[in-house]
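So this first bit is one chain, no partners, the form predicted on its own, shown in structure tokens.
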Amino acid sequence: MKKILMLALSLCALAGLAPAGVTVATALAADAGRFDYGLRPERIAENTWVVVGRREDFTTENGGNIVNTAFVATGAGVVVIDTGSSKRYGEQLLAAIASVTDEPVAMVLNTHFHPDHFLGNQAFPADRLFALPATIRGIAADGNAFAENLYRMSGDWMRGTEVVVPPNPLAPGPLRVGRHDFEVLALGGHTEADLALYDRTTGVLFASDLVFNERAPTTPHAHLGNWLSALDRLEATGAALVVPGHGPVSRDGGAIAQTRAYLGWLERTLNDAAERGLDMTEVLALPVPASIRRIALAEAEYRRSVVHLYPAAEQRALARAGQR
């Protein structure tokens, strides 16, 4: 696209065309800066970083910079945890790092096969990504159909972006990199398979999306049953500080509290609907508690995963049903 660029400029200087003042160079640096993802590194404890999306949904505005993103220096390199949702913002999180260590990325871990969390990918070195298997078998097989729908929401944000499928699979248990013994957390429910990354070093607990803070639950891929139980894995970790897939950083806990509210309520409800042969256009139409209408998208949210999840739902009231 840059030599494009250049090339059309060149040829409107030589034809007079060009207006005054205008370079090559400027305009490259306004179309870097229209994409622009401002991200800006938080640490929140010893050598250890997160940056924190929005809490909406993919817009040209925001370019898919909705997700969190997360580094931790652990003297021996860095270990990154997810790379964003596009090419752009995996160059722009590489640049992120650099600002604040001068340590080399030594693993990549995408947490699970969503676009937001791996379509960065392209910025990084691609022997240092490392995945779950059932993730790696996840992105080869939808990955591109993902950056489709990404370029139809974001625009030109994702200019450049391909699909990188980790070549590395990672197995549950102990992984020491430098200073930092972590612990990999093979679990599921909001995907086949959703990596956290417990850090015993410092107490903080990278959740992926298993965990929302002020944010719904998204569900296209979901399983409500095995993603309570994972909760309870994650609660189990005792962890000082958990850094979920979107939302603020939570110092006491309350974000897995909060998923976990979230989530019994909206298994409850498609439930009781379905048990009372409600279709989907009145489960559609059932109102949202305040309680829940507070937390970010939770109405939009909510429609989303009656479409998703309600026909299991109605399927496993008929087969109850049958028995009786």
Given for the second form:
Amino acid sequence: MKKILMLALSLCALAGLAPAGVTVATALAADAGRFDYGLRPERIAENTWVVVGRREDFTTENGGNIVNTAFVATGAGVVVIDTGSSKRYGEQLLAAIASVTDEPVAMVLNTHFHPDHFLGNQAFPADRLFALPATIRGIAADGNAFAENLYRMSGDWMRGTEVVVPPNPLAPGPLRVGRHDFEVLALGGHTEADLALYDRTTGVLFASDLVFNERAPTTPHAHLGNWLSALDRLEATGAALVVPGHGPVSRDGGAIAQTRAYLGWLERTLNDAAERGLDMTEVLALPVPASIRRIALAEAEYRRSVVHLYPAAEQRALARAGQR
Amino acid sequence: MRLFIATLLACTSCLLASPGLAAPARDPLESARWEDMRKLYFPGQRVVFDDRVRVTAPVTAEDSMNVPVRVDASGLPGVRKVTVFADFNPILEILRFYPQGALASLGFRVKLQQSTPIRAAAQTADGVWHVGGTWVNTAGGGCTAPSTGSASPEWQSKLGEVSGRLWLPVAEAPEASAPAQAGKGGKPGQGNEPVRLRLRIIHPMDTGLAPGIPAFFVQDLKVTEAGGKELMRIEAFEPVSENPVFTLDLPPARAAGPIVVSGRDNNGNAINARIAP
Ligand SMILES: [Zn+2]
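With the form predicted on its own in hand, show me what the form predicted together with the partner chain looks like.
All chains and molecules follow, beginning with the one already shown.
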């Protein structure tokens, strides 16, 4: 809380310097060329576009353009799904939206509290920002720490980025905007609260980070059991097109199947290791099978996941001993 | 700068010189802190870098509050004591262990404040310290963050609670697979694989470096056979991670009966548990 206040104060101080800001403006103009994410909206269904990010981890080269964002021009305003990893990304997404539709922004959804999905919020009208209640709490509590971390990993691309907490809680259930009938799915597993949006009108499922495609899932706040259940809920929509949080759009349900296969393998591997009494360093050294390794970043994400998830698996294995 | 280091090295080798003793080798981890550490912790003692002291840790730490480390000096005969350090932590020493009846290996997790070498010094019966280590990169901050336990009331009722489990080698427990198999590629069913013991102790392990939270950590642990014979003694320090998890390997003959774990934290709270095979 204190940190947010301090950031707001320093913003005011900068605003006070505005009259002397001519050189600053020039520098920013030059930066704009240097920090171009090259966002290209790809039309995947009627009134529906996706901006597909790279299948990479955060670097100073990609500036955090590793996430998928999407939008639907409903006829009564644009519904935006996630805002990207920085203020610049948000601004460039807004420009990309304006390049394909004249409609104003009606709603902006943050699917979950990971920074690449909400740090572009600044570019959008704050009163249009929506998220699940637990996501709102998560962004308020951890947003600044996440932003600091992205500054470290993505560098100057992040300049000027501030956390904007979405003020509007979103409830699960039907949501009609313009000509589109959406279903808001309040799920969890990738994080405590993951929002998926199913557009009944077009058959497009915006799956958020509950689905990764050709890019290994990340697990810093994951609960694998809940995540696998959430995948069942997503599959039950019978969506024709699945927009994953990371990786290419999937037209055959393959992305859900791949995510399920990866998470199932991860869960089995960690539980087996814990049941065999392996030390965490030994679990880190286990080989990743070829079928999993062909997914981008699988080996790196596996090792990260061991650190996130093995403590719970080993605790279950140790507790079982106590019950014998 | 380089000249200065060269001079230092030359001097220290004079100090240590004794018949049949080579000059101290250059620190393979090239840490600026090592020479000071060597003088502070091993004054006038023989120190050699030795590949038989293996320290396994990830090159890059995913979580600076929980960096997995395994020290294995079991390839070195006659190890009496092992001390584990992180050169650039605000508290250098992580833990010491005395592998009395156990193999000279220990797995645990540690908090790191910044990128640092992690090294283990194993002292053999002749008094010589054998040092091995590895470098871990981390975003850091692990030592000055408060524990989650210090913020939650729940741990107090469970403070010092131990969960533990023994894994017998394949020969004795046909349906379980021995951990050593996965770790070292040994053949199952020969009956000479070690018994694995894993322990988790509920404790906040506060370093005292987070503002307003005093140091509060498990200090001593003794792992003994039911008959009282000591298998391993562990002296832990503040950098050991919250809710410490330890992985030990015991000779198969030693784990026939239950294992007793006893100890205390720096505030005198007792730890007592019995782990049946
Ligand atoms: Zn995410």
